[in-house]
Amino acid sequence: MFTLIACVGKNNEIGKKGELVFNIKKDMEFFTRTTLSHPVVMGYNTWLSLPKKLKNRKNIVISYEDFAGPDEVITNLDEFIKKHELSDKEYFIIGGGMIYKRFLPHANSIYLTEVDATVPDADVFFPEFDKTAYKRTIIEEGTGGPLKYSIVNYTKKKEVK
């Protein structure tokens, strides 16, 4: 099972020059609490942007080539998705933009910290998705400095046959 988790601006911006565009303490706490003890899956650039390996989580990196550092390197993304999308184990997809886009059709749940702000020079974005296909639940609302935010869970609606 795949769950996407990200912090996005009004235009779905998530990154700029290898850094997150927003640094909200409550979002970081939510991210840590939610992903703890679960495997986290990320692209190579996201891996490089981390100050260190994420503790108490299996760090899985999608890369064209194997390298040392993470707990596991996946070089065949399609094979990984096929093997794990129906698993009972929850894999958290943590970025970047292309990785979110590849996993989005296979995810049943998305956690987004939606920030009421824009970053005009952002260069990485969360993919657009049909929000009407999901049930939207607000988990928390607040402010981080001057920024207003809502932590939201989107859960894919079951198809009626």
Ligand SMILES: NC(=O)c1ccc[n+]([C@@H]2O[C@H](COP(=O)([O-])OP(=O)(O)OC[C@H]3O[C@@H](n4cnc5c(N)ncnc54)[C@H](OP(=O)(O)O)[C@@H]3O)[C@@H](O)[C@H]2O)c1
The other form holds:
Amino acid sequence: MFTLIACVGKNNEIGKKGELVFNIKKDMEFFTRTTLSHPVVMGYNTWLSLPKKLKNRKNIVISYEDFAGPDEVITNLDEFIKKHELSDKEYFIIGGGMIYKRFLPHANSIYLTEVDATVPDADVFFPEFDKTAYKRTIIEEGTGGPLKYSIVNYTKKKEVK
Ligand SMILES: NC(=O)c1ccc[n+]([C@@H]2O[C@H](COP(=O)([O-])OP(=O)(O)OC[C@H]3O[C@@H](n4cnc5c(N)ncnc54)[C@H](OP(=O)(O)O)[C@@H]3O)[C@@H](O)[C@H]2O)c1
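Follow the form predicted on its own with the form predicted in complex with this ligand, if you could.
Up next: the whole complex, starting with the chain shown before.
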């Protein structure tokens, strides 16, 4: 199974010039706590933005070309999705924009840290999704410096046939 986790601004902005748009300590702590010991899946650009491998998690990178460094490089994304989408093992999809978009239709759970701020000139965004199709649960609310945030979990409602 796939779970998305991201930190977004009011316009769904997540990145600017290859970096995160927000750096909120409590959000980082939530990210670490939530993903720890689970495999994390990221796109090549997000991999490049990390100072080092995320420890105590299997680092899986999606790229069209194989390279050394991560624990695993996936070049065939469709095959990876097909293989793991229905498994019991939880894979955390940690960005960035391209990768969230590809996994969104295959994820039943999304953790979003919703920051009450906008970032001009952001260049990467979390994909739009139909929030009425998900149950919204607030996990934590707080402030990081001047920034107000809510950590929210969206879980897909069961389809009624
Ligand atoms: N706020 C947040 O929560 C958050 C989280 C993560 C990242 N970010 C930000 O998001 C930005 C990066 O996002 P991004 O959209 O530019 O890039 P990305 O999603 O991290 O990575 C894109 C790369 O993934 C590979 N890729 C994409 N689709 C593929 C496919 N179907 N098959 C094989 N490889 C594929 C390609 O790599 P190759 O070119 O190597 O083939 C592509 O260039 C940064 O600014 C980062 O800081 C924000």
